[in-house]
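Only one chain is shown below, in structure tokens, and it's the form predicted on its own.
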Amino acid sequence: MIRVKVPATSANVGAGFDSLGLAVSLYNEFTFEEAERLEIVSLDETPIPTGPSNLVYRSAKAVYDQLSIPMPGLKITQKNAIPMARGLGSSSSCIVAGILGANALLGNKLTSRQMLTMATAIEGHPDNVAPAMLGGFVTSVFDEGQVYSVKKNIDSGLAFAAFIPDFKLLTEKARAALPKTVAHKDAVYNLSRAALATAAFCDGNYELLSIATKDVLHQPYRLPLIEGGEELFSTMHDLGALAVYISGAGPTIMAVVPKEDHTFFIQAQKALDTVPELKRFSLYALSADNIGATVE
């Protein structure tokens, strides 16, 4: 039996639309074993497809197909701690798990680059699948069918406050809210901040993150889709967060804070309990995951 554990991911990190992402300490767990037929089981009663449309299975099949090996029956189990359709990479965790699990069953015939490229082809962009597979803070480019990524371990002194609402926001709806074209000045605005965010994580200059995570390409269009989102942004900035940004396509909102700042988490929870606009959010105190997906 093959066991795969994949971390949640937070994509874009503000200005790095479809290119930046980081991994955090919330995990989906999977097992794989060959069987006489297809069997897919949810171990925590999370509703999942149990047939060939299951994303884990489809990703595993992509490995068999690439290697021209007939697909056997599989028994797959899933334990889904990462909330679905919340902007924390739940679909990417399934893609990465399926590819890693199938590769392990077949004797590890694919390289990490090949698996990351395959995962990106299935997902459409590397901002979630790269940190899910590699861990840490990852900058990625998908160019002419190949993925090029650079990983930086995240400082253990940083913590991540994930504000997860009780409603979903499908990626398709979040992408549909974006304009078809952007102004040149807006492109420059984001390019400079995405570069600054990467430099800030690499250099450890986290005071720059409040500037580096500002964005004009997607957050202004997605924030109105998140009930209470504007109030949450304002409140967490007032409480001293180093950065506040929409995680992936949303609706989760992520704050980056010094891990030693216990007052932030206490005051943030108090705000969720007392401010009417914020009561639909739950606070998850997370750490960075610098290891990425593991296979046993």
Ligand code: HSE
Given for the second form:
Amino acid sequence: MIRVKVPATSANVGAGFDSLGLAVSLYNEFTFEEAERLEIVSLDETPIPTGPSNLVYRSAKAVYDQLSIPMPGLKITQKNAIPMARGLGSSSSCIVAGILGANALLGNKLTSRQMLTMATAIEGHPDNVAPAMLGGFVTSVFDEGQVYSVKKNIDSGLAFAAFIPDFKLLTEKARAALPKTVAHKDAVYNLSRAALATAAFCDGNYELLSIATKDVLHQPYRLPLIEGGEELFSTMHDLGALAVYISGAGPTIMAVVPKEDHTFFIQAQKALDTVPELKRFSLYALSADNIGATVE
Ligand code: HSE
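Please move on to the form predicted together with the ligand, as the form predicted on its own is already shown.
Below is the entire complex, every chain and molecule, led by the chain shown above.
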């Protein structure tokens, strides 16, 4: 039996729309084995499709199809700790798991680059699937059907406070809220900050993150879709977060904080407990994951 564990991911990291992403310490777990027929089982309360539309199965099938190997029956189990449709890469974890699981069942015929490219083609952009596979902070570009990524380990002195609301926001809806075209000055605003964010993570220059994670391409359009989002941004900035940004397409909001700043977490929880606008958010204290998906 093949076991695959995939971390949650937080894409965009502010200005790096569809390019930057990082992996955090929350995991979905999967098992794969060949069987007489298709059987998909959720090992927790999470409802999942149990037929051929299941994303893990579809992603596994993409591997068999690419290698022109007939699809056998498969038994797949899923444990889903990453909440769905919250901007923490739950779909990417399913895609990555399906591809890695099938590749392992078939004797590891595909390279990492091939698998990353396949995962990106299924997801549509690389900023969740790349850190899900590689771990760490990953900068990616999808160019003419190929993914190019650079991974950098994240400093263990950083902590990630994920504010996960009790409501979903589908990526399709969050993408539909974006304008079709942007002004040249807005493009420059973001590309300079995305470059600065990458350099700041690589160099450990974390005081730059509050500037480097500012964005005008997606967050202003998405924040109104997140009840309590504006209040959460300003409260977490006031509490001294190094950066606050919408995780992926939202609705989770991520704050980056120094790990030793225990006061931040205490005060943040207090704010969630006492400020009415913030009552729909739960605080998850996470660390970086620098390992990425594992297969055994
Ligand atoms: N970069 C993507 C977006 C991440 O912001 O729409 C969500 O899948």
